[in-house]
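Listed next as structure tokens is one chain, alone, in the form predicted on its own.
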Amino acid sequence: MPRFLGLVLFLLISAPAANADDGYRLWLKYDLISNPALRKEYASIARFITCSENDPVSKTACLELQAGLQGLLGKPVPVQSSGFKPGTIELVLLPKGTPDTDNLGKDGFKIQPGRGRTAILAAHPSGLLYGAFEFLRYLQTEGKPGELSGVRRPRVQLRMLNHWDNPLGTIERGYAGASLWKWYELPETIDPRYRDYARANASIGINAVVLNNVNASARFLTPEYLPKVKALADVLRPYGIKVFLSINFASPKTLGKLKTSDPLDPQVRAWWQEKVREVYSYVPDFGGFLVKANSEGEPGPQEHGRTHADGANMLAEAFRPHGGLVIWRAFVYGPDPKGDRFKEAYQEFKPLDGQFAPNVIVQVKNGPIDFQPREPFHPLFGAMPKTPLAMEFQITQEYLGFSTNLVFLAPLFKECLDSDTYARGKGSTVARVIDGSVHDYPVTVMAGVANTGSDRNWTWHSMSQANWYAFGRLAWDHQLSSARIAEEWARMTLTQDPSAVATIKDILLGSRETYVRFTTPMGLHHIMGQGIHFGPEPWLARSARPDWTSIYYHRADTVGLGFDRTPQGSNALSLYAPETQQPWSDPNSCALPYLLWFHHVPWDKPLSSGRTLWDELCLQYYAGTDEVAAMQARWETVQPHVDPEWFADVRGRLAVQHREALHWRDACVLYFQTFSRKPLPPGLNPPKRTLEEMKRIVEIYQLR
């Protein structure tokens, strides 16, 4: 299929003809509704469109809703910029000073169906843009009437995708190809896909983008980089989104030749000042710096003996005069082999609460560790109420199997989401933390790492493409399902079939807990390979650090397994308010699925199973590795209704996940078998291969 020339075309050849579906066109497939009796209900409602604003991203939410019309109602729908006829859409842009303007915000819109015309209303041309796309998602997913009307504003203020993409064109753990960015064409040569990439995040309502990795150079700071970042905030300004760099924190030195990178040095702070300033020239609306600083040997202020906040809030002055924002990333954790990782970010930052400049936001991960499988929420949510918080989830799947594995990432999102902190009383879950209900944050960010790339279908595995979309609507509305958001995704991407609809949604709703089972059951963590976090190894002894090991985590021995997280062991309980502690206080009452986050456990305990954590443990790896089996063959079942390059390519990526489910199951059932030195239990068949055997078939997942 040829790359397509422009927004206009793009939409206007959207329909499918012959050609099988490669997966470029996501989830905004306007091809023509199939049933003729719902076309012409829609129709009926949807036969002209009166737009009057000439603003950019006005233009944009116009000819994205005419040109989906008429791929989905399969006829045109003319434009007119004044007039009414029956069966018009109006997109409106409210005067300041109307009562709904305060009530709808910065990005919200309020769609009002009546008397023969339906009026998306907004306060801002970006809330205009979203109401499009609502609109749109309403008559994809065939949608009831009444379904269509009332008010939709985000809960968070900055929806945002960090791409950890790289100047030479590499992405740091990213599995879907190379960069999108094209640096060394770019300012002069701008590749369509950068605008197909800037209306799917639009329309799921992503605002803020970092083009650049966190692990970042200077050179993006340079006169060479400045244009090609100008570039690409040019072609993402149209769909609402703002542009923000990671930075390198020693820049000064590197760039600016000085002695000293130091935040309270008066140099340093001029050369910021001066380098923001010159940033701004190129991008008037520039967006901020994320900084990963003092975290993996990155640079930052502890080296010259100031904290966090010294750092963070010298680059704050800086963009002060800007209205710029600096979000500084709470992942760090030191070397200590005795210490206790979980602890250390909320070590460092809780005692900071109340020192940062109020255009810095501290961006912490959803878990303590590492975007684990499966974590707890981290202790720093609900621990500073002075300072906002910003969630930083992982689209990209770097420790869920990359993208040879389907794994559905909303559980996992709303997993933590939906997790009670206590920090103001019962009811004060994670999500209520990050949109500033719980604190009133006056900033508020959610965030995500990207998995998008340089392949055709843009995520490799075409099924991860549900990840974008799912991150995209929680930042927008944390209260969305993942039921939802599932039947959503695959009514707009792959087929309307009820049948298949439905075993689809469960296939992905069921994905998330099924890895887990095959590679990290019962609270488990951080067992995967060193280097490029691929496969089992449990057995990894040494490393550059001591908390780059498994060992340092599982702390099997031939007493039990897990990590002691009670007074009696690191004590990272107590970072959390008693009513979160207490659930998971007592192994005899802890859930299975947090059992070896919190307590090392013997193997002969009874579980709440009913049966000993040798076998609980054996038996879930097993369990994991044949629901991969049966995900198969549910999806072997939607054949006749989804695109045959989509059905064969999901169908050789199942087959590869078996394969490396029984890797997971063989290599850690064998390892923690020398430890707990008990048989399988019955029913079960042994692994045909050694311990030894796994051991090979690994090393080569680690070459590099």
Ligand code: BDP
Given for the second form:
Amino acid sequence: MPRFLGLVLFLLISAPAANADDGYRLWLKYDLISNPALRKEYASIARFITCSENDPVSKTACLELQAGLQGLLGKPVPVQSSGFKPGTIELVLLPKGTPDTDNLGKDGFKIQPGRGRTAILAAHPSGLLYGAFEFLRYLQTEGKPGELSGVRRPRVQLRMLNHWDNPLGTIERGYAGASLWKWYELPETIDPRYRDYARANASIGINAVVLNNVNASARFLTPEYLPKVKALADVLRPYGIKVFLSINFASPKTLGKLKTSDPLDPQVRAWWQEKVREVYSYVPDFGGFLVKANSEGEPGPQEHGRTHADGANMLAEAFRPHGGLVIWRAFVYGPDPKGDRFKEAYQEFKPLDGQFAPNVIVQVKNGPIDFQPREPFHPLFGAMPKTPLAMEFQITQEYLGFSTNLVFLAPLFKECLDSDTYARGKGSTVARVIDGSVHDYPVTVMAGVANTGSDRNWTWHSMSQANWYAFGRLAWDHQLSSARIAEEWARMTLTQDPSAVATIKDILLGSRETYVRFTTPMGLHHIMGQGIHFGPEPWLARSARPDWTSIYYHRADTVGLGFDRTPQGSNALSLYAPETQQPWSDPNSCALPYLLWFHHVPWDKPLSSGRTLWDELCLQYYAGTDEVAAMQARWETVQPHVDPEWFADVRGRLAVQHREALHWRDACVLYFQTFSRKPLPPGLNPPKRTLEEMKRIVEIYQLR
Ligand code: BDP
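For comparison with the form predicted on its own, produce the structure of the form predicted together with the ligand.
And the full complex, kicking off with our chain again.
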């Protein structure tokens, strides 16, 4: 064979497949609609765009609409500043003060199909932006006539990502590469990726971003870094996104060289006022500060004998002239071996209700411990009628198998949001606390700890893109179902083939329960690997703090398993309304998914499933692991319908997940068996490895 022919052959073989999809475009692919009839139908309503507004956000709406339509329809869609020809989509800002404007609010929009003209109407430019993306979503998901028209309004005002990104480019609990923000080359160099990040957020309604880790470096508040923050704010602003920063409470001392950071000290107060003024001189529409104080070693007002309210109100005062917010986190807990971490945030914050300034919001994690695969909702929801509470979800999968595991989080988010606090009678769901309708909160916030990073596909596990998407969609409208979100995402991202969409949707919807089964079934929690929070370590008995061990939480002994939080135990149950307590309070009727959250249950107690606790526990671990194998088999069936690169990537990751599920199953079953001293129930093959071998595997994960 001539040499050059060999080279040509090599190049042909090694070239990526024509349709290889590296995941960069997320759900915003805008590939040509493959069904010609549909394409024709859509093309007839989208031949021209009219945009008469000139502000940056309206212009973005217009350009995004144009780019999306051109891709989907495969032909140019001209934009005009006025005029009307049949087949025009018109973006219209409504005059102020009309009933329609009041009804739409800040970010809402109305889509009004008419004869030869579809109007997207909004009271503010951001509404046009969200309306444009909604229109595109309609085409991307092959929507039917009638589904398009109507009014859409977000239920929560601030739909926010919290980045736990560090100044040196690492991300705390980030599994998708380095930070997106290249602090060292800002502000001179603007990575085009910042804009793509902004587009993705805007397309799902996210309108606020905290740029840096809650374990915050003070450097972001310096004149060296504020121009960098400004540069990012300038890129995000045309996409309707406001920038916030996490701050270090000790900054007056570390940065300002004051003697103290005491929030009641006049010099400290003046320092913050000046600092906040300086921030606004760079970013005139700056959102505010997010604060982790007196938590896990971070400084805070308590070192000075002051309360969380004293600290938050001092900052709130500095923001008042500028309209900014202070988002104060309630993630606090003291290291009390005899205490119950479940109760600590409640005990610290509940007495402060009514003491916070009006521009303070208290941000509460979804559950009382820490982003576990399943938690009951945090008892503070419903308990702070006078203090706006923000929801904090974790999108990054710190406790959910990092990015090696496929776990769709919409069902986890929904489970919490749909829980009833009974704060103002039946129907006072967590979602309605967060959206302000239960207690008339003037400010409403839903935050998610981001799972993005510098990996080409943004989220490392390509299927974890669905979690970013789901968070945004639920922050916009918590009434959307997980099934609908899964379907939208699958269609926009992977395929239009109906059976493949149905399979992917099923895989997504079952994945969280599967993860719970093979890691922490029936209400077990916090038994993961120390420090890295990966893999099983139920035997962990010693750590820097008692509440960082596993035995603190599972309480296994020869009698049984689980944390007694009834009045005979820590009585954490009493923090909930009586109606919420009721279904959890009796071990005989408590739903199995919550059983070990609230009860210490004897190993041979018969459960509602008809099996004893021990048998049921083993069965869950085995079933969860088998379900991963079933996910693998189901994924194989979608091969003809999804991009080859995606297919192979997910196939590999599911195999990894199966290996990890076996680790969890074997480690937990063997370890808990040392307490139950019972054989595995009939039909289950005992693990092939010994407990010592499992301990060794976990140790390897933690070697330096
Ligand atoms: C824990 C994480 C830790 C965070 C902390 C927080 O392990 O890295 O700093 O949450 O939310 O779950 O502050």
